[in-house]
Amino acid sequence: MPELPEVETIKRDLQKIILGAKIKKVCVYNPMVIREPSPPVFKKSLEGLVIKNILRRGKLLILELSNGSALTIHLKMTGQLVLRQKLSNSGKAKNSRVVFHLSGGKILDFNDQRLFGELRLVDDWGKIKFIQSLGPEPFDLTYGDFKDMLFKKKTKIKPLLMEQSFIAGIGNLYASEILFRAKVDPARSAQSLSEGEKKAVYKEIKKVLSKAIKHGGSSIDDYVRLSGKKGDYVKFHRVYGRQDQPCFVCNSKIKKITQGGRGTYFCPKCQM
């Protein structure tokens, strides 16, 4: 699944390129990926408006339109966006659940494989029950902030770092890294953390998530930015899919554990 990284960097790239165009016309070829109004509404209420405003809250995109409402986007596991100049002879690409054809000749995608994906037209994003479950953004944190959620906090801290309602937009694969970068097992209670190991938690936050949002996140999976080019962050992973491969530290084999039900990439030495 897309994390902060990715869905900031497809924010970015959104801005230059559609802010303030027009919808002229939504075509739905799978209304399963629309969570609201129904389709036909969905369809008949975006044509026309104008985006005047994309913001990015935790993995889950928004699009501010000119009668007040936005239309919200939440990739999932195999959603992207990816930007068209012009139509294929179907008039459709491959995977495309939703087409948005724009203003100046612009076509925009929402592909989805495995239709996880969930599009919403809302009078006010604001009030969707995952917005307000959301905790803090990580670049709004400080480290103040940060030690007291930490305070009694018995979870271990890897499935802590990707708990949305503790901080919006950290998934697997970057929780997994910081912790790499921060020494900390990833088995170790939040609470069991000493003051360094806070520190150096909460200024990896910051650096990975910076540095990945820097060279377009990471594709992996089925993630691509608006062009339909790869991330490559991916040059930087340290643990993350290396299971079994040495360590760039301590040419220590990476080993792989399940948290959560989520696989989990460490380094049994530097992270002790």
Contents of the next structure:
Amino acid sequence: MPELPEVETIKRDLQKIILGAKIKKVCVYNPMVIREPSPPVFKKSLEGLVIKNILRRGKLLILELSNGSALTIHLKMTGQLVLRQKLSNSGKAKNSRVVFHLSGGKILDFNDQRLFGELRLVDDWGKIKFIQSLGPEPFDLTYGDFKDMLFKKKTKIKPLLMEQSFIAGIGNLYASEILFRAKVDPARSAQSLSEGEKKAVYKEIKKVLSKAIKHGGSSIDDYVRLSGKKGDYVKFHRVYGRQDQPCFVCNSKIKKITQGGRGTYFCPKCQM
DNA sequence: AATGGGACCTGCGCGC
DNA sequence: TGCGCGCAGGTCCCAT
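Taking the form predicted on its own as the starting point, write out the structure of the form predicted in complex with the DNA.
Below: every chain and molecule of the assembly, starting with the one above.
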């Protein structure tokens, strides 16, 4: 499940491999993932453009193109961007939805089992509603900002960390991991955190995300890097996916609860 | 403002 | 072996 570290990893991989490449041909195998414009216009407009810049905002990838437009890619749950050496006779892999044939013989495959992923071609990516609704990037955040943002927030801290309009880029997995390391109960009301706890959460947001980026993200389920290789951060997970297993710190059983329809993992002793 | 639910999808693992 | 079910979680949307 791609969150900020996974998307950032893909962004950096893309910068090394496809920056400056020309989009020669676009093959659409499932038009459902193209949100705008219509799939035929999407395909026709993209062909011939050069990839000038590659950015990330929250969990969204942004490819700026030579005519000033931008291709945005949201991987949602199961989306993958994979560089293929070659494809089978059908021209696609199992879940290829859109395949970009680039100059230099590079093939970029947008693969997405569950079809939640979204591609858009827009004139001005700053005007995308989703972008405008995003909160600050975690790495741009000062502690003063963060403290102000928590002020009078009654919401539980864990769902709050996942709210993209609050902070951009944190999803279900990293929210649990951050709170474990900060020793904060995920069910606590955000405004009830002590100064020390707020500071701990703030610090762990940056620490966990940057370490995860350093290790190429977390490959559980579908996420892979551009090369098809897995991200390495799973070995640092302390709570995510570990219900009923012993806490690495105190040996208590890790618990799983549901918050806002999502699984939350935590240690009932370390995070009292 | 906060919270809960459903919707969008598919494949997997479970129990029977 | 096979069927049906619940579950995974990013985001939007609606209801309370």
